[in-house]
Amino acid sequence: MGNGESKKRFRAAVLSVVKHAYVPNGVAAHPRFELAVVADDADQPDWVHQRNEAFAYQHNIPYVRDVAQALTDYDVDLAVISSEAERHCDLGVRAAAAGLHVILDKPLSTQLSECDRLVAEVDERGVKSLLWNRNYLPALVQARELVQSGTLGQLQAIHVDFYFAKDAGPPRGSRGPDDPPINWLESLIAAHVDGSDGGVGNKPMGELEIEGIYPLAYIRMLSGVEVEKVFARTAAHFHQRNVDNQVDDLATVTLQMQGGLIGSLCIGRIGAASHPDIGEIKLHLVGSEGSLVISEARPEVAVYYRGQDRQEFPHRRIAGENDFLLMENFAQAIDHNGPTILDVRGGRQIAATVAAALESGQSGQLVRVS
């Protein structure tokens, strides 16, 4: 492509947008990408169609209740998938089989067999893939630069605190002994109004499955090596919904990694009253020549005023270009047949680490990542 030529714009099909709209909105924030159509399967329940229709109306694009038709009729280059987690890979496989690049919301899947199916299809078709992540936040960009510059020497250990300051329904112990268990899907559908429905779907998911991608992606990017074994402790400590559905809202994980590197993370959904920001999220890196502690939220400003809504986070991140940089990375990968910052193969390895951690949390044993 010559310097005088305009770069190709890419048209995206949004395949289900029942969870967070931040993924397709992030795609559309880059000038080389445009949303062309929203699509889903006709047999999906009414609440799914309602959310898809609302997003399509907001963006003034059609909604088609037929995925295959949408991929055929709207001249699209990629699919953006933000469905329930258990449908991510199936929609991704169908898009890749049609020759489309794929961008998926996290987590990649709740089943490793589905991850493997998607990785195989993406590899066979030679399309690009991206699992949405936060690796381009300013603090992470700076941390990566410091590691790659050799300032810390040989990296020896990484720890991530990832405490997410959001509620998840009634606190543990607040319901009576005769109250029925909280229904996972119904409660997550209701949580959509405040954006705390990241685990929406039929299969209950704890914080390790829902949010574990973020700290594990940080560790993977900064270390450049894979996890071999994990030891974890998990608990439903804060929220009755997690207790009733036997999934974690608090966990600690120790990681044995290639080359003798040690990693660890503490993760939890600790409630909105626990922190003035979105949560306590920090990285601790230890090298042979120095160490580093960095706050994921920086740079930020704090805003306080009379009558401030108690649900509003006073601390606000600034100078963040994560969405734009993710999509610039994706565009460059397509243009030059290069890698993306986190493809589905990397997402599969993170999913395998989470699965091993959940197994370890149940057994109390060290578990090898498969």
The other form holds:
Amino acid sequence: MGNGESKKRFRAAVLSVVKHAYVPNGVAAHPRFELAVVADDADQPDWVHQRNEAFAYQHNIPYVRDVAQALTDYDVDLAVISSEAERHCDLGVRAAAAGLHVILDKPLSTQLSECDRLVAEVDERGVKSLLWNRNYLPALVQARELVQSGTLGQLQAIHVDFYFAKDAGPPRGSRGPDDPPINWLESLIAAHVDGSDGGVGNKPMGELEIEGIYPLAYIRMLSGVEVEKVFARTAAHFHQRNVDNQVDDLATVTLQMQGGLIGSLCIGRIGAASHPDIGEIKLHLVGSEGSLVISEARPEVAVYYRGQDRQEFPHRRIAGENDFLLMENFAQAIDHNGPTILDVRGGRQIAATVAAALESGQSGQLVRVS
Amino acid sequence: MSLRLALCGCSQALQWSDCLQRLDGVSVTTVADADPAVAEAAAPQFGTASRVASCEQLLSTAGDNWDALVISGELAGSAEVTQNALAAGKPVLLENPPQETTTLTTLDAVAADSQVSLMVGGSLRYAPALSTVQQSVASGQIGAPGLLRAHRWVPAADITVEASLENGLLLDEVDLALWLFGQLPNHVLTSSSMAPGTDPGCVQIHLGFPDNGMALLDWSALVQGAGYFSLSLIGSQGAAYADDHHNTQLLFQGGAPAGLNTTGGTCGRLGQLREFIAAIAEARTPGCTISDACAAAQVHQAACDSLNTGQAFRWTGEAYQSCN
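Switch from the form predicted alone to the form predicted together with its partner chain and print that structure.
Shown next: the complete complex, the earlier chain at its head.
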């Protein structure tokens, strides 16, 4: 450990790690954090236990099929939760009730009532919380500095495009008349092999619900205000899995925010053919003194070569320190009893914005964010 | 083909002259402007073109001198001039049609009765970048359009005092959306960072289409600097990105570099003129008609109503009505 060697080292319990493991891996990469144990409830299905065990084996730590035991017997300071989204909050509540700080993968939950339960528990116990996000990507750090320095003056509008140019199973219209609809959970379990299983769980979720936290966290961080009303259009435009499970893979959201600020979000899992890299992710900010166009991917380096795999992104992002900076922020919050970049209260508001957008997508009306 | 044009509205005569250099057999033979001095200055740019005292006198004093009429830019009384030319059997290219749907419907009827071409200028449809985007849709390359996003930022110095949503601030973008999706939206919502009736500030229109397509179109005033336009169209099989950010060059003159856009020159206006000429030669309906203008005006009016009421509007099959 470098200059942090005199500071406390935090021990983490990983509570379920059933999807891409970037959250616990991001925690473990920071010198002030170490993974002590993986745990889950005994009554979870076999595929859950298998993934938990594999992760524990990879990190050379024990796997315990008893969450309560893991929280008390391994001298841990925090819980890192990367379960199916519908279990995030319940695991978070149990960890917070045991006095542990909590870090959760996105989305916070599939139900607002669960978010509220977690917010209440975290508040009551006085523990720190972090909803994993991308707010420390270099371009976002730069945007925040420009906003906070007053370079743009008073913010008037903020627009985010957030497209992932990835496929998600067979394309829309590919199901034959006698084929059964695609089972959400089975399909997402199978998607683990390429890491596109962020929506794994029993409850189907659209792109807005799975990935919306990222752009909405940008807007929240940069604007510093709450969303009051939303209007949204949603569609299953690309993928048969989304059609069969009646969830979106493309959405547009108008955001009417406090203080007359307006915003918008375009989001979609738009297919690998739609962009040479991970996708077009951009922010447009309009202020009273200046305006800003930011590409989230930059800085990047372009590498092309003969025989290049089509799956490989030729533009490689560089200088990314998002994981380190998130965990540094979390450590500082614990050390100094300060705020984190995105706590569960902020995550709850984002979940409420998404819920209102989904309702608007159905009703065609402006919907107030609860 | 030989075609003699009358140019009504000469403030951009230089651009028209530039376009004509690229077209064989097409010439401006008569010019007119609401300001006689502007017409006087413009005439020499077209060689031997004659000028008439006013746009209203184009037919009465020089009707034998031209075959088709181009009404360039904003012109008070353009509907009457158009109507008279159509009634005389002269095709018309009307760059900036009036917004009133009743006037547009009348013009459409006169054109139909006279069986001559009436083309509406869609300034965005013929921009090189956007016609390329449209071709990617028309050819089926990017599949069914799903999401259109457009940002237009205009320098404060270029904003006229009349600029407002009521005066058609986003009419071109709405027309573009209808063109790309090929249908009327069934949902319209407008939001603004400013109160209705005040300076435009930032305005955005959100459209939802019956086949699950959607569009977000925003307009903002820039405090200073050059303008900015960005458009992306996400289709079911691919996507098209027409983006000033991507096409920005860097100028170093000390301090942070300035961004410079490489523009398409007069290509937009040239494309528009080529389509007008081709429609006349082939005796076919032009690419952008009065019906298109009417549809865009109708949606844009719904957008105005949405902003003024704070409500989303829905297409009932006959009109746009508040969702509440």
